[in-house]
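One chain comes next, on its own, written as structure tokens: the form predicted alone.
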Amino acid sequence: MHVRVLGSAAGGGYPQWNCNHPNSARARAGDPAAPRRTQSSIAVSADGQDWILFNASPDLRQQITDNDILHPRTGLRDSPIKAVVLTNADVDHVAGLLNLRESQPLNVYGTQRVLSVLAANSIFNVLNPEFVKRLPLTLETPCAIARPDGSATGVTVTPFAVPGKVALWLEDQSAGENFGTVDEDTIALEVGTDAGARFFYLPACARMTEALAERIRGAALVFFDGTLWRDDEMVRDGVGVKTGRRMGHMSVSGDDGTIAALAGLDIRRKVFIHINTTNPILIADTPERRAVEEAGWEVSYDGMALEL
């Protein structure tokens, strides 16, 4: 199985367009220790020819341009992108669908909750329904991802709920502390191929549970939410008013953070993705980057290629 990181940053990218945080300033200045990153997405292929996008970043057009595996190959209209799988309805995961509007056949997969969000926003109808099918994912049920003609791509996903929160732009302030969140709002994916390769993709997760820890124990590869180094990072740095918990994200550090939570789970490769512009692990020469690497973690970057 082939995996390509198309974008490794959280919403807004790195550097975020309106951010002059020291991290962003280093990236904007071209510091080689602080390479720029687009918004979170990966592409997966069983055969290295046909690709499935996992989330559609607002930066998708640039990501396609930057990754020749996604370029047209034959004819005047062509794309190796055969499907898109959505893990939630966050803007940084669905807005990129609007880049795929040129009557190109593909399938879009999501939970009924996420598909209902697309259905309620008519702008997504630019994906011509004569060419683009919207197909439901059911929690805990394996789904063989198909090409638009119905043939199998060789990739199967099993969606499962993880602790999280409804997308910020869909919050219902009258619905209590969880803002109307349901299980289908934030899912993770177990991704496998017919040949037996398998990994886990968790670009958002609010906390670790015993069930989740057991599920990913011994995995060959786990992509995990790396949004913030510490919960109050944005507040302390004066660039935001929300904590990581308020946004539905675990922190990387701390006794209840991701490094501690996944220690001892015997995971072969652990990779942070969806990393906020304020997070010091973005920068190669920081103590925080050294700490995650010493703990056996990798920090994803745009264009990172992995094979299982």
Given for the second form:
Number of protein chains: 2
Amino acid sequence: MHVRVLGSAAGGGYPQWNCNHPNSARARAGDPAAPRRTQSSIAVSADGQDWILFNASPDLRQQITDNDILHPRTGLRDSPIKAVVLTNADVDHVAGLLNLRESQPLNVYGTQRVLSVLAANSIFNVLNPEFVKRLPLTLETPCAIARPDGSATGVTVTPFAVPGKVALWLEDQSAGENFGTVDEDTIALEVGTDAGARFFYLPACARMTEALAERIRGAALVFFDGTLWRDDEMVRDGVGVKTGRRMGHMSVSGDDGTIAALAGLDIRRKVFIHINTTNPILIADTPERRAVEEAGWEVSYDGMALEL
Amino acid sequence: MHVRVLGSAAGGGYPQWNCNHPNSARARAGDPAAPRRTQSSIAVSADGQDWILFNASPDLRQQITDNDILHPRTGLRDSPIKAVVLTNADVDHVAGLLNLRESQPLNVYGTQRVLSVLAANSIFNVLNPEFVKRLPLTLETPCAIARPDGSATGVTVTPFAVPGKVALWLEDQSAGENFGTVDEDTIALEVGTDAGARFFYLPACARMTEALAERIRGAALVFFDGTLWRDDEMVRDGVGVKTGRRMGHMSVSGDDGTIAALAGLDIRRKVFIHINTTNPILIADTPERRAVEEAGWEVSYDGMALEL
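Complement to the form predicted alone: the form predicted together with a further copy of the same chain:
Starting with the chain above, the whole complex follows.
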């Protein structure tokens, strides 16, 4: 199985458009220790020819330009992108669909919750329903991802709920402290091929549970939510008013953080993705980057290629 | 008045994601005669400090990165972008709004028709209504564009209807051959400063009328719809089934084309924008590029700066 990181940053990307945090300023200045990053998304392929996008970030047009594996190959209209799998309805995970126009056949997969959000926003009809099918994912049910012609891509995803929060723009302020969040709002994916390769994709996770730890134990590869280094980082740095907990993200560091939670789970490759502009692990020369690497983690970057 | 071209291509950009037309292939290969272009948008400023976007293209995050005039300057959260003026609800003109998050104060201007489309698509609520005001434009009524704090930017726009067509994704197939198009669906802008500078912005126009010709006669600068070289170009090149007329765009060449229509109108600078991936004027070494330049036109490019 082939995996390409198209974007490694959290919502807004790195740097964020209106952010002058020292991290953003270093990226904007072209500091080689602080390479720019687009918003989180990966592409997956069983055969190295046809690709499935996991989430469609607002930066998708730029990501296609930057990754030649996604360029058209034969004929006047063509794309190796055969399907998109959506893990939630965050703007940074669905807005990129708007780039996939031009009557190109495509399958879009999401939970009923995510598909209902697309249905409620008619702008997504720019993906001509004659060519673009919307197909439901069901929690805990393996789904063989198909090409638009119905043939199997050889990749199967099994969606499962993880602790999280409904997308910001869908929060129901009248619904108490979980803002109307339901199980389907934050899903992660177990991804496998017919040949037996297998990995986990968890771009958002609010906390580790025993069941989740057991599920990912022994995996060959786990992509995990790397939004914040510490829970109060955005508040402390003066660029926001929300904690990681409020946003539905557990933090990398600390006793209840990700490094601690995944230690001892015997996972071969642990890779942070969906990294916020305030997180010091973005920068190559920080003690925090050194700490995650010493703990056996990798920090993903745009264009990172992995083989399984 | 300062004008910066953020994007010069039509919807989908140049190259388009799934297009293998020889023009797209040259851009993708990095041919210096065929520089890549993002989707059409310009930024305007009276003082060179605060900027107003005319349309918000899906490539806006990349356009901000590429144009340092739009980078934050002071404080931890900041943007020189104080307002966005929308000329219609095409995906390539509104999708970029989704990038302008992070609770940054901003004024968004559009006709009631365009604002009603934003209201009907809840995903645009990601622009927190506490910080982002949506303000109506009225045809033929000058509107002084304000900063979010209410102060005047010094730029005034006067929207006026031009021949056109409703956005593709809003077409009403039951409404006959104009698909339910109303006057407000395609507007152009007359743009002026308190100091007396003045230009016209017409990224889409289906045909020249006598009234339109008189309106723009003698202008210092006109940006004009440069979508297609000839009406049947996409059909002939095998990349589409629609003519320019069907899409609401007059063509550059021919007896009823743009070059002929604007000849003799005594316009100082005539600049093509919103150029489709099939149009040979995109490429520096084509006879068509030479022809438009010999006719006194310029072909805009990403990053082009103009002063008035």
